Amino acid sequence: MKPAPFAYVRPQGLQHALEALAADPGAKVLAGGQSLVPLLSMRLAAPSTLVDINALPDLDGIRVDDTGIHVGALARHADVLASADVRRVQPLVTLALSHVAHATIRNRGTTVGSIVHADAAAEMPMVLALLGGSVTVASTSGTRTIPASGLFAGPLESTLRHDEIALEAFFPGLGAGEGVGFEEVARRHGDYALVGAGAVVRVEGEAVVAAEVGFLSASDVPVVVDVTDPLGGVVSTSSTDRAGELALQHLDPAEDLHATAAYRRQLVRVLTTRVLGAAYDDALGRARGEA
């Protein structure tokens, strides 16, 4: 199937791009296109105008500072994945990106584009939510920063207005005493996950003082669950089992052609145990100077 007819604009500056979006309520932004182009081809999306932002300057940067990672709107997954600074400052981003699609798609797809596409089966929206990150957006009326907690409105729906362009995503860096873990189960590596999970655990000595787990493909939006209380300061079979059951109270795994709801619920339990164990070991290793 071919896309429905649309106008095409390739602005050379941000202001021109913002004006083009503001002028047409049916316009859509094209960056990497790895999510949008298939939707166009299947006529699941039919924008009246495509605003191609690939010629805009200074949006492909990856900047790391003491607070975390700033990823520009045109930074490709592959470049973020290859960055040693990203891996050092926030290894969860690197862990999750290694599961994003396949190399060909990572070479073209953008991390910010994946986030604002707001697919609950994608890795990076969950990572942003778990880390408490944010997205900076711009329109003809100015810029604003949207925290991850206020970004995902529903399935494939973000809180960006139609006239806004996402400029960058911010991922906070790894804090003192923290470790991370990530794992997903898919039919094939690179396919959308049946369920995926990431964890951030903070320790003092060998005791767990804070723990959160984020989930993808387990609800209509990325979900983050604080599991500090059920762990009770330790990571053990019984404590992570309790954490998994708590997580399921906040999730709504669905049945589809790929998996039953019951199977997805079991994956939530299994992956909760695995990522909490990995994050705990990572935190202890970092405290010992092993990372």
Contents of the next structure:
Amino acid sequence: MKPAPFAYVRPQGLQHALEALAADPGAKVLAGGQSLVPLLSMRLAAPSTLVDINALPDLDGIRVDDTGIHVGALARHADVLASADVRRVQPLVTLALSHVAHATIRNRGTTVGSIVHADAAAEMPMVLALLGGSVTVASTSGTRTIPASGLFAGPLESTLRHDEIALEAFFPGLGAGEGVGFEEVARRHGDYALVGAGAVVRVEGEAVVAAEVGFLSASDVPVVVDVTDPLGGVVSTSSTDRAGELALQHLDPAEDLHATAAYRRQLVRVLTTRVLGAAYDDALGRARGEA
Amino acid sequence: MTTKLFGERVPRVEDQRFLRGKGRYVDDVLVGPGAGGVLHAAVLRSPHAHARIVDIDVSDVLDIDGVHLVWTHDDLSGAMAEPLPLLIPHPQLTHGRTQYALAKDEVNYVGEAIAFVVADDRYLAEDAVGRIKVSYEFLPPVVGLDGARGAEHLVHEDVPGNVAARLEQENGDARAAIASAPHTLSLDLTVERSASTPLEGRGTVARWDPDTGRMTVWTSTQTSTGVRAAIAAKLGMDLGQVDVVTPDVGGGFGVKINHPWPEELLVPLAARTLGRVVKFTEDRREHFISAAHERGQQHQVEVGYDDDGRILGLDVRFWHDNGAYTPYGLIVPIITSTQLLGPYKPGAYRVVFESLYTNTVMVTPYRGAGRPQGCYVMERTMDAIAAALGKDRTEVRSANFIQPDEFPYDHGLIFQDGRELEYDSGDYPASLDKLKALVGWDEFPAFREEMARERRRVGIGLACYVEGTGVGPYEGAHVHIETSGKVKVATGLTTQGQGHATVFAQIVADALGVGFENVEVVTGDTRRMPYAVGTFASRAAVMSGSAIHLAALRTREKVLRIAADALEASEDDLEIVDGVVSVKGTPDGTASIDLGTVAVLSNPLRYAFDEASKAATQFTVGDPGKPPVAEDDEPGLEGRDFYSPERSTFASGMHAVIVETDPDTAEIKILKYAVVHDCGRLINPMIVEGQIQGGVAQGVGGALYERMAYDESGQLVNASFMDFLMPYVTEVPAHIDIDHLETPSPLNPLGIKGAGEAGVIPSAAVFASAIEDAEAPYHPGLGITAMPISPSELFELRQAHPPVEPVETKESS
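Since we've got the form predicted on its own here, give me the form predicted in complex with the partner chain too.
What follows is the whole complex; the chain from before opens it.
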């Protein structure tokens, strides 16, 4: 469990990092390293160069504004999780982060790194997709912003080009009348979820006017399903059942060591009900000024 | 009077070191600035489950800078080129097979060692391993017990039916008893593979000293003496040239009693060949695919019983997956076949097993060593009888218990140590009473109703076991009182975190009348105690504890003899308190002598180096007319003794668990876990409870999380801690209710029985019982017959047993 030989550079400025990445088609970016380093040690990945971006300035920020949360590429999960601003502006981010692995991993792992690693079993790609966020990336030819809807191409595959470094993720803030919910079922505390779900519900008075549910570990990529129609304005046993059945039409849960596909479908149904209920209660509570 | 330490909750002397990161494991040996020049080994392991090796090409490796040595089987000679030893032969093991240190011609599991590389560091060694080219001719793999039993393909072409051994034992005529019984039942039960998975894997460091012609080997083992003998024999050395030292061991749980591992021979051989220190530290994947597993068995039970649930005849056939080789003989299935009986006395019992080869990692004992499977089979049978008769599960068990006045109880079978399966002591009815009170058995129906009103499903289960502990043949101890008054104790068996340095010091402090803090215990160092067996089978406290007690008493005899001479008193009038020998009833400071001074007097050496020697000048001992060391005496204040019991001593216990199963997700939550445990007299209740807690944690893993997932080609697809689900602290009960029963063993001087494995034995049984109980009202006929069980599997079982209506929430009237 020792990595194969690789070159290592630790640029002090972004331009140098982008040039180093562009110079070697076999190069990989190292940020928190919580996914990459195990892959190196098991020799499942053997990049020719590691471009360590941990010395780059000004990338560890967590900034909130009227529109939402801007998370820098070097911001650690633990810092995002601990941020009162983040919890206030978009509580779904905080809810989901508490399910990301273990404290020691959250101390080093970065939220942006987790997103561009594009693991359909991870929480933060799904949250970005559900909230309709985006990622800003840079290369030697400039910067661009990729919406979440165009970011996840397949299992562990994002639409970042090889020579691009993700600089920031943007999570839109909670809108008026909205509430959120998140829950997952994992074999052990901190494990990748067998299935996880998040929900955003918008109410007017007591009526549901919009509802979306995002799923992780239920397809090759994070999937977001608009369930406004099947809810028909209410959250009830029968309406959330309908939402779950609709969601299943958009999902393709697989069988693996830990769960059959049928069990995962059951979890989709159960979690859809649970997160819609939680998000609805959250929305009503916020409307009453309780949150 | 010195406070007696036996039975006290003495804090572990080890913990300061361990908790502060000061433990010293094999990988820490010869590390640091002064240690330069350690070379590192890596092993090429078979990527295929079953293949002939056509050719191995190492030419790409030889010229890598920093690579010192590449070996395949062709490079080995003499005993090293022969198969590894079959440690425990058995007449019924008619087709025993062991692997070579490096594969010769054929590989039989993914992970089998093929080539051995030594380089400047482990990175280079792994690079080199990656450049070795092996050509294979593929053979069909045999994976799983169905494949082995079907025998469409053979693991070893000269082993018909894949059958390594077939063993049958019978007491009475079980089949006739079943045929004439009022009621009968049949059960098919399976248990999947798991493994010890210590956090510290295997590791070996060897240093050859050409000046003195000595080999020093540090290895992470459960038997220093065994490894030492194996190295001497395989490397063609005199035993006296080889020292084996076992430093701190980060968990053994059985896997490290198997020996020698290929690397335990290849590392010292390389050290001698190269004249350099060589180290091998395996990585996690290597441990999963090339150490050992356990547990995989299939059972068929036929039982006949009366209206009270009393078993009249029990007939068990089972198939044991022994993996690709049988270095540890038939120990595991023999234990299953005998310890299956637990605390019960069936009218007649017959057991037949076949030990079968598969193209998977070999099977050697893992904590519990075959007992968890046996307990699971017996307890599932008890539950099935109770369900069939509509009786409380505790009643059926009570009807079958061996009674307290029936000890010693001979089952008429032969146990794993070749001796009669004869229980020495116990009180099973008392244990059950304690357990029912501890878990709230009688109050549970009300709790179940209360939970049901909240749409929550709960179930309760129990399981009982008996464990043969403290198997022979012997252990020894050496106790030495130095002139400082400090006591140095050596015993040969090894320590892997049990707290031996604490409990053995308690025994010595009591026997000698010295302060606990003045006793230092060394284990697993063949330089200090060359005669030893090892730490397994819950035997350390019984075996070495007894030996140390006896050796300390011998030392005490000599102390009293010399002190009596010096004080001109009778030995009978002397006492030892806090390291000072004095005449009973005399005021402090008069007519007394401290142990350090007695140690000086025991050795008629003229040089006075220390204060104790000066203090000794006021005393005169010995007969001036005789030689300074009398004919029947030795210099020094030492005692050495051995303990060798006629048979194992049988500990017992009972566990109960209350679980909650989620009606929607089928997740399984532990609400309460209770243990009643009888290991005879307790040396240190805190350490026993730690063993129980650790065992329960490991048992939760085995029952609800862990399995070895092989695909049909023989690849272990979950060979990492990401996919092999060892439970975290968050998955095991934060609190375990423990009660002790102490029925002293008559077989050893301290009345003790082993406690190391107990916690893990009833886990599969107790969880199967509780989960089935939770589901029974909702899914009639849902039986738990395969363990471990996951939420996904429980969900599938529910689907196969559709619910009856209406069963959910019942309003109380």
